[in-house]
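In structure tokens, the next block holds one chain alone, the form predicted alone.
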Amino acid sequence: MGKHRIGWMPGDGVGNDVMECARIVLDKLGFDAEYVHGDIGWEFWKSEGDALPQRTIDMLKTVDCALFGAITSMPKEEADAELNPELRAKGYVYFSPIVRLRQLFNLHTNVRPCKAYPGNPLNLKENIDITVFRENTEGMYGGVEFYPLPLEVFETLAKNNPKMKRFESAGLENIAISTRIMTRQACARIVNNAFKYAQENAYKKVTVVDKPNVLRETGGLMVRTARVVAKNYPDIELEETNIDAQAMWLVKNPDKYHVMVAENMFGDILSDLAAQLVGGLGFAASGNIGDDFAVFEPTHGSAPKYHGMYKVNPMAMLLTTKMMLDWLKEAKMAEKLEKAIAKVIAEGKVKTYDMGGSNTSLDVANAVAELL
């Protein structure tokens, strides 16, 4: 039995390819771990009506943390059509397994570092170093939705807010509602985690991003709560920006931002934008972190057309692996891995197609491993 027990969930498509790359560097590092496979992804949705089987949930309760590859996801109608014929019309509803994991295990803090490594031809600027803190369990991704709109929900909303009545003429059968539910506790937690990170890493500013001038209640709650939390960190500036303006400023002056914090959907958008500034999703790592459990994943999709071709850039997964090592307090291994990644990028001899090269994912992983 290894020192660490790791849930191992390749998922769909190229998730399998990049997880193989992660294993190459972990083995070369001498990482002492037992890897426990977990079934997750589209094949299990199609064959079982559940992309996150209960057996995988039970397994995750026995491990220290988990490493996850990638997931395929589709809208409701397309997902229903992909079910095996014998499972259709039996009440199965697709729900993103990674969103379920975040909620089931209360993985409240999504951390997405976006760093420009010298030598990467895809960097917008060389000195970009941004970490986005995204609230991970509430907001627009909370999963409380209605279609068609039930009469009792409409009546309750209309009773409490007359603005709802103007939609009635469309017919309840034509109305869809997605809620944005946010709590003061979750807002305070994610903002505090962002400030704590800034304090530990000597950053002097935290930027909270929302849209309180339009989303007055939810956005207002986030901003008001951030102001209260900021009082505990008098040496760190709190900056408040609107999501639309922030997207523009982030492209214009990415080097002026280091720690950003937002609710679920806005954080998702911001972190993908920040990732593109340093080379795209092929360099975008993330950690879904709770109080005593975490799931680490690259932020790219499953790209099923490339499955088994070892075509995609594995750096996102290797940087995600580095995050996992840090969380497990394997700091020396994490530092060694990041230095090796940085050197391979700087030398520019081994690179995948997105960087203008012709090497495979495995070539890149092996190049990093050789430096370990």
Given for the second form:
Amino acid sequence: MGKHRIGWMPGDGVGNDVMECARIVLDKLGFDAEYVHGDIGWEFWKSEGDALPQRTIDMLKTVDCALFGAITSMPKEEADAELNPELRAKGYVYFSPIVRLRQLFNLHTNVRPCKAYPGNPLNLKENIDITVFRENTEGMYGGVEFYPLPLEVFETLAKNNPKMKRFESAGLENIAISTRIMTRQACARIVNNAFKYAQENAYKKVTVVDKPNVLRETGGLMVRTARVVAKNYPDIELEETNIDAQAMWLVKNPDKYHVMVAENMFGDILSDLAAQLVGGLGFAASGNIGDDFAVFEPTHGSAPKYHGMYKVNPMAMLLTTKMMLDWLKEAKMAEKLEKAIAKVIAEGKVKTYDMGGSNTSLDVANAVAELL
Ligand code: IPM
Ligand code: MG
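Given the form predicted alone above, produce the structure of the same protein in the form predicted in complex with 3-isopropylmalic acid (IPM).
Let's see the whole complex now, leading with the same chain.
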């Protein structure tokens, strides 16, 4: 029995490659843990019709937190086409397992740091230090969608909002609706977590990003709630921006933003944009954090074409591992790991293809491990 009990979910594609890298540095750090494997990903969708089998959910209830590699996720038709023929037409529906995990375990706060480590040739600019707080359970990820549009839903909407009538002539079979449901509670919680982080790390401003001029109700709720929360932090400025303009400003002045907060979908987009400013998805770490459980995952996808080739940059996974150590209150190990990562980047000797090098993922992990 180790000191910590960690759910270990490589997933598919390059998930396994980068998880192996995480293990190299954890072992070198002397991290005392028991690792419990969890089945998750495309393989289980194809064979069982469930990318997140119940046994994995049960396992996750027994661990302190989990580390997750990557998974393939596809739109409906493509997913159906890959399902085991024996399971077809039996009502199996593909849901992204990571989105399910976030909702099932109420991992409401997705923290995505994007920091320009000195010497990274892929940095857009020096001194970029952005952390995106993304609401992780609601908004357009709520899964409340309709297609074709049931008559009852149409009539209810039309009765309550005259703007709905405009769509009637298209015909119900030609209308698709994805909802964006947001609650005051979740808005308050994510904004509060962003402010708390700003306070603890001496940042002077929190930027709330939405589009309240058009999305008057959901965007409006987010911004109005942020104003209320901000009153509890009189020393920290609340800045309000629109997602479209913010995308432009992030490219123009990436060093002027530090703590950013957004609902689920805007946070998803914003965090990919912020990641690209500091080297792309090869450097993008993230933590899905709830009240007493968390799942840590690099932001990148599964890149199936590189599966098993140890080609992708494991830095995102190593930085994710650092976040997990912090969450587990292994602050010394976390600091040591980040310093080693920073040094390998600064030296620029060992690097994967995205950084213009030809080293493998394992070479990078070993170079980091050597400094620990
Ligand atoms: C992310 C990813 C996921 C998301 C996908 C894989 C469902 O893009 O973690 O940012 O949209 O949240
Ligand atoms: Mg994303």
